[in-house]
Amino acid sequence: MRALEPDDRRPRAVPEARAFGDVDEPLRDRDFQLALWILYELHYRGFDGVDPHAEWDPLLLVSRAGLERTMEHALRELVASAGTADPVEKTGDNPADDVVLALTRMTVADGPSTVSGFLQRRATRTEFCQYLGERAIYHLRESDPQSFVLPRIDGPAKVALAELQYDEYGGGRPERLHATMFARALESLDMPTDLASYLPDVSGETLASVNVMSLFALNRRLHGAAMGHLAAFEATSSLPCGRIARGARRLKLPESVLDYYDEHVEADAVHEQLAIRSICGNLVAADPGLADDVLFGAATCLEVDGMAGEALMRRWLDERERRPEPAKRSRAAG
């Protein structure tokens, strides 16, 4: 092997957000976040016949670098046009007070989901399990992207995301994993298990819901915004958990897809105020610096969700339109 020239010693220049301006919306671009879904599952599970190495071949993290660059600038730039997120509004002495009370005001005002309230009342058997293998890409790997999180945090908050995870993962009953339940869940309605069998239909907004969760936890310098973005998530995911198992029960669904959904209804409402008060409102307390990256991954979280449940919603109508209407009985065969 050749000694090192000097200039080899530099780092390699990390590609420009602009190297990828030909996807005019990369939070919708399917090609673009499954190629970033695909780079960061190297460091998850991996892939069948590809070398664990690859997980930090150079070549593929500043490819990875280049891809975050773009989608972090999509999601600064679609947060402050929703205006979701603005600056801290300092209400007093103690700045993780206010970041308590602004996440507070942003999932209360976020209201119910339409797809929630559409898998309660309309849904069909079949697009409920559409819905069922568009979130597997999430709920199969289920708060895994947090546990990143864990070494880059210290004190209250560390020891509240801990309890938050020891929960997520079954409070020390393996049958219990919340991965794992899901998974019984899909196997109950003759679904397979493995992730990779969604891939192939999961919309662009969906593989981005999941994307901004890695993105986060897999970058220190975001971590204030990954913790923001679980207190958001948290805090709007009970009442719906709830609306999507009494839909369950409407399509009288199999007991283990009950058991999931209901498993949240409980534990998320616990979930929403532990993240917000005892993670998000302890990691601001020790430093207050990390305010508004909180209330910009809370925001992300409401806005990319939302994205993906439009998406959803657009496909299940679009489906309704394309059917055909059920032939009307003549008088003849009445």
The other form holds:
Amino acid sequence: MRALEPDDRRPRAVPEARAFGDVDEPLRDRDFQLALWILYELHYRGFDGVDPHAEWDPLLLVSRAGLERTMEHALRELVASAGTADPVEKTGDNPADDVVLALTRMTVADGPSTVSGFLQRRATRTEFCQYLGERAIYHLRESDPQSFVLPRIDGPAKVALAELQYDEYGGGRPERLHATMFARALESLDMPTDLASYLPDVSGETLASVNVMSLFALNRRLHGAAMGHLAAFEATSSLPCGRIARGARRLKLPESVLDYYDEHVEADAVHEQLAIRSICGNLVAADPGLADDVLFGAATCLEVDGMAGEALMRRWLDERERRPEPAKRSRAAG
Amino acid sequence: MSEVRRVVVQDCPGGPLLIRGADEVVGGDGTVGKVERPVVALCRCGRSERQPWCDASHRARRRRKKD
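Form predicted in complex with its partner chain, following the form predicted alone:
Below is the whole assembly, all chains and molecules, this chain first.
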């Protein structure tokens, strides 16, 4: 991807040197998350003008490991304090069934998520575009982190992950590649389609929600967590995507925006079953020791995505507070 | 000799039916849904707004009749 430019709006292009442990809230800290994101990007597409050998530069790997330790510690604390991933409840002799049941229970929707409800009913066109911009850092690379897990698992779980990824990657039709469909949606709104354009404004929490996928996918010991994360992600996607599609219709946004979210209502209803049953169920059937990792990954997805959603809602409500009149006018007009 | 293609239906208790290998799904009202993905999920709870496909509505909290 194109090289990042220094942020002129801030007093320093490079923040003061900070030790890894010197971060109060790593999951909300933009500098921390951006540093980790840049190190991960070396493994995906790299940066124009940056030596590709940097991917395996020992000093950068040491830096990444340090940031990852802090990140993983923060995730484990977050999940433990939220109590989302209680130890698997043993209902019988079958640990796979227990995990499938636990994942299903954890991800039951208990009401409209704030962000998708806001987009459905209240968001202005500008706010809707801000949402797309915030999500662009994931959707322009949709499903790529999980592909790193394929060579690390085997048997029915591998077959199911390949099946899910094949669908994410367009099912043999390049124009249906989900990342490409998202780029088309951005294009239809005259928004840039290169990821670098969105990095300056994205929140630490949103960066964390993407980094957590790379953390789980690039560390083999965390592959159970990667698949649990995928299951929770897919299982909490269809209903919100349906609400977002309704919001896009309300705002009369272009067809490609509707197409992207409509596609995800149906696709993710399938993926939810594949991820919970065929991937996580089979993974745990083959290795019951992975059960806790799977649930940790799922809980992490729910907590971190929740944090990113709250951060975005705060931003919208703060901006409306500062400019109440235009918001009211556009609501009346809508 | 070409093999007969298998159509496989997978039961997801509390959720949809997953179907692999089908070309068309005929809805209750006779409309024909074209299968355009490797696996499709068919609604079983009757609450989907995209019949015959599942839209995960079985997961949504049921609206209480109090209004």
